[in-house]
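Form predicted alone, single chain, as structure tokens, below.
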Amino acid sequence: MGFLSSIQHLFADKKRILGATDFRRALNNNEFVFYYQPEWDLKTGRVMGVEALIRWESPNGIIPPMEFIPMLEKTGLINEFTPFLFNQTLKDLRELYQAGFDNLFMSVNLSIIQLKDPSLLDTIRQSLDKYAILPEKLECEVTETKHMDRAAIEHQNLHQMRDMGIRLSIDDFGSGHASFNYLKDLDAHKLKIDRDFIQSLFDKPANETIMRTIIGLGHSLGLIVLAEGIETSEQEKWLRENECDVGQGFWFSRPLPLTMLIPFLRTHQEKQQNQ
């Protein structure tokens, strides 16, 4: 190895032992906060759950989950974060019901790094059993794209997730060609179609074609359909007539955290009432 080659690896490892080192402090001093994006039923216009959306909240500022989640994934810090994970929403979750919206799932997004982890069932069991949560209101949401092994442990973990009644969501759907791997392998309820066909709905006709074919493709294997970043009206329209199922996006509402999701929430509640 050579001179600048070794200085390269020395600030690398250095880089990544204050990664670490922030990241355990962050957690110790709760820099961790979840913001919540609702969900929104397109044919009533109901709110039918939320996903949580995790931001680092650090004394230098906001850090995005794009810059510090590769972080802990590299270094297998994600499974330090997994039970704050599962403990923070499904808290938040029993909160909602407090207030009123017990009808209400928690989607919760996991890397593939999170399921090989052999005490992820044990983890998310004891937050269900803690908050007294149905495991039918958790989702979990994979976001990993490359194919699994029927034998890995990750794809034994979500099929017993499955089995134990947590519903499991395909995200980023279209996103990579081994989204279609998913739908072989994996008895999903839910498709989350990527926001970048929804962005260029209208860009030409064949993606409208497209965005039809996809949302017939999740029906046909009967799945629910959920388009993410709807940012106007017309996109909306798109979808509800051409019998996308759920939105989600700025058109709707911006991830919020919860001591203004509840107020949201009940605002929505009464104009529902008064329509």
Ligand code: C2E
Given for the second form:
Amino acid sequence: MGFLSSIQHLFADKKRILGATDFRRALNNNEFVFYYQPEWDLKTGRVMGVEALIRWESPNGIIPPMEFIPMLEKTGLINEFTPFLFNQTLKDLRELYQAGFDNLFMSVNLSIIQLKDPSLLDTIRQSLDKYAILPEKLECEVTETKHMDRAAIEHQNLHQMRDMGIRLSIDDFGSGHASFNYLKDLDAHKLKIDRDFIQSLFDKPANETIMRTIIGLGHSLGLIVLAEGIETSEQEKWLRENECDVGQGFWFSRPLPLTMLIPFLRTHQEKQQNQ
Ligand code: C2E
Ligand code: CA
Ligand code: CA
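In place of the form predicted alone, the structure of the form predicted together with the named molecule is requested.
Entire complex below, previous chain first.
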């Protein structure tokens, strides 16, 4: 079967069973691989943590998350992905600690379906215990979507996660479904400003005003403010000068597999020490 037809096959709604079979096979074959993108403290230039971004390294090439995560959500298979997500990312965090980067946090993306899974807390606890990771070193990113209703915001999983000390981030802030209630009620730790805002920052003066306002809003709610998708030194400089706390983007680093992340962090650390 050719690449295109196998993909069409996999994503056709009627072929749900095949989707499940292929997904499980890929999972067992270790075809799902996390890439890690560093988050930088804009004041000190230090890497504070990494965000885990999944890739499907299929025999036909690398498939980006937007091409299979929605399918996993639709079929409910995403809940089978969750134990793998926490196990793998926290295992990798332990490896980073062993390599000498012992203050980093791990940030993972969770969809609403994963958030509402009754076994979520047990899954998280098991992985934290297994790799001896403090809950404070785990962040969970949730995106504001139209599915993020009151029931989701008030879901007991979120309460319990916060009680355990796990940190919550609001992902893609400003990307469309923004609601100030959400900002207020989620009791998050960090606000990640959507990369569209950063990319259009210098298009017109009003955009700079909006950005300053979002940063100020985040700070006044006691949140750490992160800008996503920084691609140029001008963007980085502007954000630093305008008190944005954390930056992420190709300007600093693309998402990297663990085997490339460790040497990257090492080189960066050496450069910092020589400054
Ligand atoms: P996201 O959480 O907003 O992740 C940021 C996306 O922006 C990543 O795309 C990253 O590679 C890309 N990016 C980072 N810096 C730059 C930049 O400077 N410029 C540009 N143009 N892009 C940049 P990616 O890895 O394709 O992930 C897409 C989305 O898939 C993520 O968006 C997230 O919502 C979702 N996703 C990824 N991994 C997972 C996962 O494990 N679970 C779930 N539920 N969703 C995931
Ligand atoms: Ca994210
Ligand atoms: Ca994002």
